[in-house]
Every structure is written in C-alpha cells, then in structure tokens.
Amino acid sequence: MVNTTLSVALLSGKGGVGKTNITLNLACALHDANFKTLLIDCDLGLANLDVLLGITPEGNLQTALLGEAGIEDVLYHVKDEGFDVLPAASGVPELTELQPEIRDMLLSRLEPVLHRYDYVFMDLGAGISGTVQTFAALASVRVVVITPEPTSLTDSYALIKVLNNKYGLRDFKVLVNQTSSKTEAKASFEKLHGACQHFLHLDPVYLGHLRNDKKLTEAVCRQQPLLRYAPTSPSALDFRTIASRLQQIRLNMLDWLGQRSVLQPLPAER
C-alpha cells in the first residue's frame, strides 16, 4: 500500500502554549475540507484531548499497550466533529518514558490503522522527554508551537537543538500562537530562526500565526473546538489558513510519503 498519510507532531519547549487546542481545531478545519483525520494524544501520562472535547472514552493507549484491547477498540469517533481520537491515560507516570520494546510494539499495532487517514496529528507533551523526542522523530512533519514569551523561544530552541543533535533532524515548521499581530508573530519567529541559523545552521520554516482571541477561552470552558463555537472569530480564520497550508505541504510531499511508513522508524542516534 502506497502511503499518502501525513503525520504531524505538534511540540513545544514549554507548556501552556496551546498545542492541544491547535491540534483540535486543525482537525476540525481539515474535516470541513473533507479530509479524514486522527488525533493521537501523545502526552501519555497527562492526557487532555478528551477533556477539551468533553468526552469519556472507555479505553486508551495504556489499555492497548497492556493488551487489554486492540487499537481499533480504543479509537474514539467524535461524531459531532467528524474525526477520530486515540486517547492517552492520565496519571500514569510510567508511560511518560517509552521503553524501546514498548515503542516498537505500539508502532506495529498503530501502523495498519493509520493508513485510512489523510492526516495523523500527534499532540505531544511539552519539553524534551524521551517520549517527546521519540514521537517527534517518527513524524513526517514537526510543528513547533511558540508564543512571543522569551521563555517559549529559549525552550523551543533547546528542543530543536536536542532533536538536531540526537537524530540529525533539520526540518521544523514554526507556528506562533497567542500573538497580538502578524508583526509580533514574525518578530518572534525571526528570533528563533536567527538562533537556529547561527548556532545549528538550520532554517525553520514559518507556518503561520494564531491571534489572541477571547472566544477561544470561552470555547475551552464549554469543551468545544473554537471552529464549532465561534467559526468566524479571528483565530478560527487563522486555523483555516494554517490548515490550507498543511494541505499544500501534504500535496507537495506525496511522492516522498509514498516511500515511507506513516510513522517512520527512528533515525539512528548520533
């Protein structure tokens, strides 16, 4: 089977930058454009995708890893939104660092399921844990979510540096969230880009920005995606712009995707 599925890892150097909300709303935007999408909660010890959606799945990745259920059994179809979710477990610290044998078992069980989707989004935990590095390296595309805060920029640079040094990864997309304007977003990106170019000799690509939007906070409180709660709000329009750019990226990568698995085996550590 020729692979046409684009796997996207959303990651960040620090927490609180909005990765889960971004994952959720991009899935809505792509569903509205008739793409089949799966969201995998890869914050294995501190799950929150289900909380933002207001759903209570019966199974999760932990039950699948323990052999208590198959991947198919723990997939949760979010009927109102039209996409599927593979939930993680909460309060299970032993899952925050995947051992190689567990990782390989998970990949072997996931791979046959992933091909049915056009997009697979992996919502990663913040920071540079081993599990974050693993999933980031497996993905076709890595989207680093930053905010204009200096700590976000420095922590995101550290994350990129680790992935570059350990796995030789050089391709990163950058999405600026919680910004007041396009000018502020571009300035934040340029700071991160400058550091990566100067010290790591790599060039992250600007994916876009998401404006501050009080409607987003309201949507979170109502446990609804912003694109359903306030579909014409400023951030909702930004989400659709980002989704369109991802569609173009996927189209441009189709030949390359056909030569690899949805989640490619890890490159060798350096």
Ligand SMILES: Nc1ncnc2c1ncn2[C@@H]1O[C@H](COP(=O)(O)OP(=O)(O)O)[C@@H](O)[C@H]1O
The other form holds:
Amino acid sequence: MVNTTLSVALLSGKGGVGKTNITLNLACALHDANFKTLLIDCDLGLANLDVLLGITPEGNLQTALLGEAGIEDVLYHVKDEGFDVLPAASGVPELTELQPEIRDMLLSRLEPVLHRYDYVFMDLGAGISGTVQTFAALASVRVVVITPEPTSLTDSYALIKVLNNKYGLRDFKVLVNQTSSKTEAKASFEKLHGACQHFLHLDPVYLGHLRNDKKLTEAVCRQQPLLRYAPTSPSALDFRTIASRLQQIRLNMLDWLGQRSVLQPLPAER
Ligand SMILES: Nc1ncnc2c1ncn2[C@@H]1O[C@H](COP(=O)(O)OP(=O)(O)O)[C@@H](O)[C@H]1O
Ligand SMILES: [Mg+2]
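Alongside the form predicted on its own that was just displayed, please also present the structure of the form predicted in complex with this ligand.
Okay, now the whole complex, with that chain kicking things off.
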C-alpha cells in the first residue's frame, strides 16, 4: 500500500507550552476540512488527551502493548469531533522508557491502522526522555512547540540538539504558542533559529504562531477543544491557518511519504 499518511510529532523542551491543546485543535480544524486524523497520546508518563476531551476510554496504548487488548479495541472514536484517539494511561512509570523490541512490536501492530488516516499526530511528553526521542525519530514531521519565555527557548534548543546529535535529525518545524503578536512570535523563532544555525548548522522552519487566548483556558476547564467552544476566537483562527499549512506540507511530501511507512525507525536505530 502506498503511504499517504503524514505523521507529525509534537515536541517541547518544557512542559505546559500547549502541545496537547494544539494536537486536539489541529485535529478539529483538519476534520472540518474533511481529513481523517488520529491522535496518539504518546505521553506515556502523564497522558491527558482524554482529560482535555472529557472522555473516559476503557483501554489504552499500554494495555495494547501488554497484549491485554488489540489496537482496534483501544482506538476511541470521538463522535462529537470526528477524529480518533489512541489514549494512554497516566502514571505507569515502567513504560516511560520504550525499549526497541516494544517499539517494534507496537509499530507492527499500529502500521495497518495508521494507513486509514490522512494525519497522525503524536502528542509527546515534555523533555528529552528516551521515549520522547524514540517517538520523535519515528515521525515524518517534527513540530517543536515553544513560547516566548527564555526557558522555553533554551529547553527547545537542548531538545533539538539531542535529536540532531543522536539521530542526525535536521528538519524541525517550530510553532510559537502563547504569543501577544506575530512580531513577538517571529522574534522568539529567530532566537531559536539563530542558535540552531550557529551551533548545529541547521535551519528550523517557522510553522506559525498561536495567540494567547483566554478562551483556550476556558475551553480546557470545560474539557472541550477550543475550536468547538469558541470557534471564532483569535487562537481558533490561528489553528485554522496552521492546519492549512499542514495540508500544504502533506501535499508537498506525498512522493516522499509514498516511499516510507507512516512511522519509520531511522536506519541508524535498527
Ligand atoms: N494559546 C494559549 N492561550 C492561553 N493559554 C494557553 C494557550 N496555550 C496553552 N495555554 C495554557 O497552557 C496550559 C497547558 O497546555 P497543554 O496543552 O496541556 O500543554 P502541554 O501539553 O504542552 O503540557 C493550558 O491548560 C492553558 O491553560
Ligand atoms: Mg500535554
């Protein structure tokens, strides 16, 4: 089967920058544009995609990994939103490190399911744990989420540096969240870009920005995606802009995607 599914890993150095909300709302925006999306909660330590959606799935990625359920059994269709979620259990420390044999078993079970979707988003935990690295290296596209805070910039740089040193990864897209303006977002991006270019000789690509939006906090409290709770709020418009950029990126990558699996380990890792 020729692959047309774009897998996107959402990463951040620091926690609490907005990865899970971004995952969720991009899926809503893509659903509205008639694309099929799967969200995988890859934060195997502190999973919370289910909480933000107000759903209580029975199975999860870990039960599937332990062989207690099949992938199909733990796929959760979010009826109201029109996308699927592969939830994870929270607070299961033994699975925060994904061993290569477990990874390969997971991949062989996941791959046939992933082909049904146009987009697969992986919502990763913060930081640079082994599991984060493993998932980040499997995706076709890596999106690093930053905020204008200095600590976010330094932590993101550290994350990019580790992934570059260890896996030779060179392509990173950057989303600037919680900004007051496009100018502020661009300035934050330029700082990260400057450091990456100077020290690592690589050029992260600006994917876009999301404004600070108090409606987003309200949506979180109501356990609803912002795009449903406040579809015309400032950040809702930003989400739609970013979703349309992702559509363009996927179109441009179709030839390349056709030659790989949805999630593919790098040659050096095999
Ligand atoms: N654009 C935004 N505007 C306002 N608040 C935001 C925005 N993005 C994120 N937040 C706040 O940050 C919190 C953490 O977001 P979350 O998606 O859970 O982050 P992460 O998954 O990176 O840990 C949210 O609950 C919300 O209060
Ligand atoms: Mg999160």
